[in-house]
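Here we start with a single chain on its own, the form predicted alone, put down as structure tokens.
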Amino acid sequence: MADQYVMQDPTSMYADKVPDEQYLDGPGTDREMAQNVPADHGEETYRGSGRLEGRKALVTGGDSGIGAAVAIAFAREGADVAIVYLPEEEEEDAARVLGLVREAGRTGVALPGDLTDAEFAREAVARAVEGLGGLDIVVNNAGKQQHVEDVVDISDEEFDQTFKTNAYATFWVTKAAVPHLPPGSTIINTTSIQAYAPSPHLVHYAATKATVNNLAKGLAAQLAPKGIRVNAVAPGPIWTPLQPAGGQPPSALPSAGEQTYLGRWGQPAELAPAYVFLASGESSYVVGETLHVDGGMPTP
């Protein structure tokens, strides 16, 4: 993306950005993806013009694909960010997102620890109220995905550990940050093309993305009152860690969004605009709504 004020073909953009057979092992990093097709999470492009000035912002799952992408675009458009990620293993992704927002002027954050853990998730919203100095928008982004080709095959501890990670860490972090929320705050889930259209070997993640959706919804009708916005934004395919981590199988990764209108993979960069319009108050008047990013994807 050469910049996202620049009218550019969507058919051809990202030509050079198609993956072989792969396989990263956890929970896959940027690090390890850059080796073979690096995503394009806007470092050197996305152009902030104010639109976030001084608001403060919690990104889960911040480290890498969409969070990272979410996490540059905010500090460049002038916002305070904290992230969380998984320690260790997501270290260095974190570090490298952290300084881009650092370099960008802005507050950075880090909050390494397991959103499937409910007494972490709690922290982690206390620690960013901490380091920010306040909180005013919540990105419920952390994400686990699986491929498991027949429902027998689903073991109890990864269908639980899928929930808890997309869904019980969404309801734990608003749950913890809407005490902090003043008027005028949004909270935006990442759900996904899942929720409307499961594949047959994403059964349990796409469960725990209508969820998410449905979640969404929810909180919508009741924090609107308070003055607090909820919206979701619902990704199609979008080349992230977790596709080649065994979200997809290897041999699905070079075709994977063929199927969309533009016929290609998305890529990171491409979704944090939508993010920025939804926590900006240039959506004002957007409640409930899912906002797809899919490449053209027919939803019910």
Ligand code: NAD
Given for the second form:
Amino acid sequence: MADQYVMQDPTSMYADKVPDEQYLDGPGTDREMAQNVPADHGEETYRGSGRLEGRKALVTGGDSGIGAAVAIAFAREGADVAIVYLPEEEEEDAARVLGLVREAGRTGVALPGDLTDAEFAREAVARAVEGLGGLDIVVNNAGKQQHVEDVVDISDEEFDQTFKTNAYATFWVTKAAVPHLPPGSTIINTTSIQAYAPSPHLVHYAATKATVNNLAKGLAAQLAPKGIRVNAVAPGPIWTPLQPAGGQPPSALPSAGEQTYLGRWGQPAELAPAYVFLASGESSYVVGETLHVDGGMPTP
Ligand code: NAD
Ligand code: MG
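Let's see the other form, the form predicted together with the ligand, since the form predicted alone is already up.
All chains and molecules follow, beginning with the one already shown.
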């Protein structure tokens, strides 16, 4: 694939990346996905142009998928990057992404830990500030998605863990980060098309995404007077480990992208420019916005 500045037909991009039916245990990893249909995080293609020169970014879930593409793009745009990931399963993915951050000449900070633990969420922010020498970009992106067809089968624990990972951690990280953020800083929450159009088999997950979307809008109003802009990105179906790791039933994987206007899955690399735009000063008058990157789907 050519880089992001080359005109390309979006309908025929990634024609070779149609996943088959598969299931990954645990959170899933890019390493495992690469054995089948590897995702594109912009490794070979993302070209930076100094849009985040000297910035200091924390990206939760930066080891794989969308967060990995964001971490790579941020570094190539000139930012130092700290990433949060799960220590047991994701060390290898994280090391790969941090390697690419350092190859771009930037500082990469590893923050392994479990964001469903409030204490760790606060500690992760403190260690990011220490490791980066400050903080001015926060991307709340770590997420848990498990499909459950019937509400009577959603266990209380599953409901709780999904809210802890997606919604509570966003609150804990943001609350800990705000005192460190100078004017000009930016916060970006990863929400979802699910916030607007919940699928019947993802109701609890969708509710968390509505929460983080709404948090972005409320906090945008609250933090704007401090010079901190808060926005959200709402991805559609993106080929990341979360999907084969129980995010969708395996039988839905080959066709999940067909519902979009482009008729295909999106790749993490196609999300990164939206985060770069919202993180950088280019978006100085964009506040409380949700940027939809979903291949075209009806949204309000
Ligand atoms: P991903 O699996 O690559 O990333 C999710 C990351 O969340 C994991 O890598 C993991 O490091 C992190 N995480 C999960 N639980 C955690 C915990 N308890 N503590 C610390 N970290 C934890 O998948 P992705 O699709 O890139 O997900 C990134 C975000 O994008 C998620 O918030 C997801 O809800 C959202 N999203 C994804 C899609 C999609 O189609 N893939 C669509 C809309 C929104
Ligand atoms: Mg991961």
